[in-house]
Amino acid sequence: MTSPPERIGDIPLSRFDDYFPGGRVYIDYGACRVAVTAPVAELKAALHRVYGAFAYLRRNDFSDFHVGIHSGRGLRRWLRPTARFSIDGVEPFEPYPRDSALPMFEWGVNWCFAQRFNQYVLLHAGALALGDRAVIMAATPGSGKSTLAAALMLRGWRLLSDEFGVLDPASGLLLPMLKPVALKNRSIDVIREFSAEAVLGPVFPETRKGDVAHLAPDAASADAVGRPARPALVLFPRYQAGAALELLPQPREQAFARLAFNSFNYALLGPVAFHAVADLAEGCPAYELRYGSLDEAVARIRTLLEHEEATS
């Protein structure tokens, strides 16, 4: 008898459908959970090769979201098909060509995270931990966190996210959100490059972002997503071509001010997001990090939280 798989990615794609009944599929992102629709076939390829190290769940007693993406309607079905979101049955973004499913279901739920998901404080930053203590990269878009969080997992670093640095301000912990991390234009051959073992999803072409790819996490990111880590270094990461690599220490004040803005529901949730953004500016210490060499900005990284663990 064969055995169940217990990965998306060890299920045959011939039979996707057998093992998710109606296209449904079980997401398990670590802080919450999502069911989607996938009929799609451009989408169900893709989360079998980009969601493969995610676990398999048969089924799933209670989701946080419930979104679908579905084929176009009436003529759109033949003529320049095109792929809808939907959330609840709403659907809150116009079409997308439908060979373009992923980057679509990737940003629609984002959308539904930075939108609905407020018990918890949701900084604009990538999240990753080494043991159980966290960095936490916050930057606007461009700056090169998401290639700087790819870069880290590659080199054993946990991903706990790349895009939603997930603060319970209860606990003060960090909660994995764990998606494909999404590359953009040269990023995704600095990645292609940077590591033989990188799981790259296709390119899509001239999307509104431009070209965009997407890297799988690996294994064991995939499996720790019940478990947290203990924010331990904020980092304010900018490439800039050929820069030498250059720490510069941040004051807490700026550095509270830096993590309030990079967040997606800080004025929203009010008191409770300044005593957590607060409370992490005073326990981490904090740096802007700009660096050209993706290497040495790892190697680094890596020195800073070891320095802290040795001296905390």
The other form holds:
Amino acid sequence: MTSPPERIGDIPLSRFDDYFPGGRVYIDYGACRVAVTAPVAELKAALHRVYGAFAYLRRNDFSDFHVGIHSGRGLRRWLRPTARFSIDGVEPFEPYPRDSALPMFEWGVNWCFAQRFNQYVLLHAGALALGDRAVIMAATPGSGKSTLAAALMLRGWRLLSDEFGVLDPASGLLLPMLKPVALKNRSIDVIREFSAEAVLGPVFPETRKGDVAHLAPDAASADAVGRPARPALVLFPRYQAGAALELLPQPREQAFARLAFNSFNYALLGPVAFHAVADLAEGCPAYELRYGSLDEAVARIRTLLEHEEATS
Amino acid sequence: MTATRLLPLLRDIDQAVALTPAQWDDTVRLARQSRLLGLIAHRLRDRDDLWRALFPAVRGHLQAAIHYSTHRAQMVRLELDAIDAALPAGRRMVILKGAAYLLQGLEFARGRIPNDVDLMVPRAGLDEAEAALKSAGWESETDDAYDQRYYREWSHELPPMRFPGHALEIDLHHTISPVTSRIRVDDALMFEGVRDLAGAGRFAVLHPCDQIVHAAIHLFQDSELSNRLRDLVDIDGLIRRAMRSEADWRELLSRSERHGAGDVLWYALHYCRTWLGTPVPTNLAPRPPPAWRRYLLDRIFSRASLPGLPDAGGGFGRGLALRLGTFRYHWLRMPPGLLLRHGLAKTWRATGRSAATD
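Right, the form predicted alone is done; let's see the coordinates for the form predicted together with its partner chain.
Up next: the whole complex, starting with the chain shown before.
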């Protein structure tokens, strides 16, 4: 008798179903656990690759979301194969082409999480940590936040999330919401060239957001999904082709406003979010980071965090 | 999968300590589906011992439900403030259902997540109230001429209105049951029973007994009976608040008779007592509806109104019950001739629309 697999990627893909009784795959993202029923074959292969480092859970008593990825019904199933995303039996989106099951699944889980996880302040931000000290990178879409998060992980940082800064208002800690990093368009090749260790899923051409490929989180990040981190630094990154690296210190009120503005549920949480974001802005130095070179930015962020440690 | 653990939890919040994580896995989903997660969360939050004993993941969902419902309650208050500013001074405005429960500070209203604010004025005051809201910026949610006519002639409310950008819509009523339906409430009696609320300015609420009658009409006469446990929990809460003596029960029975709502009240009391353990005296009960109707309603209600999970499958019985519930809703709402006409009009228009888009 061999010992059970530790990670999803350890399972032989040909015997995937044998390891998930009832066709139910459990994924531990850190902040939440998701039960996925009836994933279509395309999704199983994609999960195997981009969730390869995630813990294999044979069973899980309490799942935060129960989602399904089922194949399309009826005649369309043969003419134009589709995949349907459902949560508790409700299908909030139109079906996707079946070969795009992974982007649909990723988008669906993000949607459920952003809609429902209002026990936390959900910042629209990437979060990475060295040890238990975290940097929060808040930015509007298109500013290169995901690319920078990917690059930091590939240089040894622990990835908490490239999309959600999950801030617990009770403790002020950041929780991992570890997901594959969705890289778009040119970023895909940038990251491929940045590191030979980058494990990327298939490229999905021409989705709503252009070409998308997912970078698999590494084992160190996956092993630490249960470990919150303390915010130590706030950055507002902005990529500009060819730009020299520049750091612009942000006054606290400015940092507060930019964090609150880049939040999924700031208005909904009202005073709870106000206090949590104010404490964050109060407790962490904040900079706008303009950069043209990923390597330079990565090195500078490390210096910044280490410098903070030395002075705090 | 039915609400096996949800009903005991609603009857007695102490049941929470006995639930395993796997049981919470069902219960959180069923409670959310019934829009009761917020109420359960508030009841647990009130009890420090129970709250601390919860599994952290479960507590997270409950805390999220508290935050969300607090936000929606605030949206209701903002909408009422805006409505107040839009209406001419000195006119009383009756609020119904969710907003009314909220303003009265009722226990079971905590955790509700209202999508609309229900208002009511006497029919004679309808045009003035509508004009005031429209001129302040509210817009009708439908500009379809048939829908407008349907609401105005045969319904008990105007088409929903929304102020652009606001979270909630307004339903402006002139009575509490559709004018074509088989129940015709006594409008004079109802408006006579309206009472002001301390600190609520122009906003007033129905007589406590009429609030129960209205909730019973809304559930058993004016809904499709599917996933309606929350409505029953409302009625349970209204009864526990207002029915304190034999005289109260006599008044409830007398008012429900005068509103022609004896049957729906019987159903409401029956299911409240059976499912939620509501204290209902046996000697002071409305006359029961005929046995065959009770049997038919039970076939629908006991299958369709409790929440269910998709992975367990509702089966044929639940699907049929849902269809019957829909049929019953339309049947009760309109006399058969009018129903046929309305059905044909809707079908004709749907055909026309799809032909036009092809």
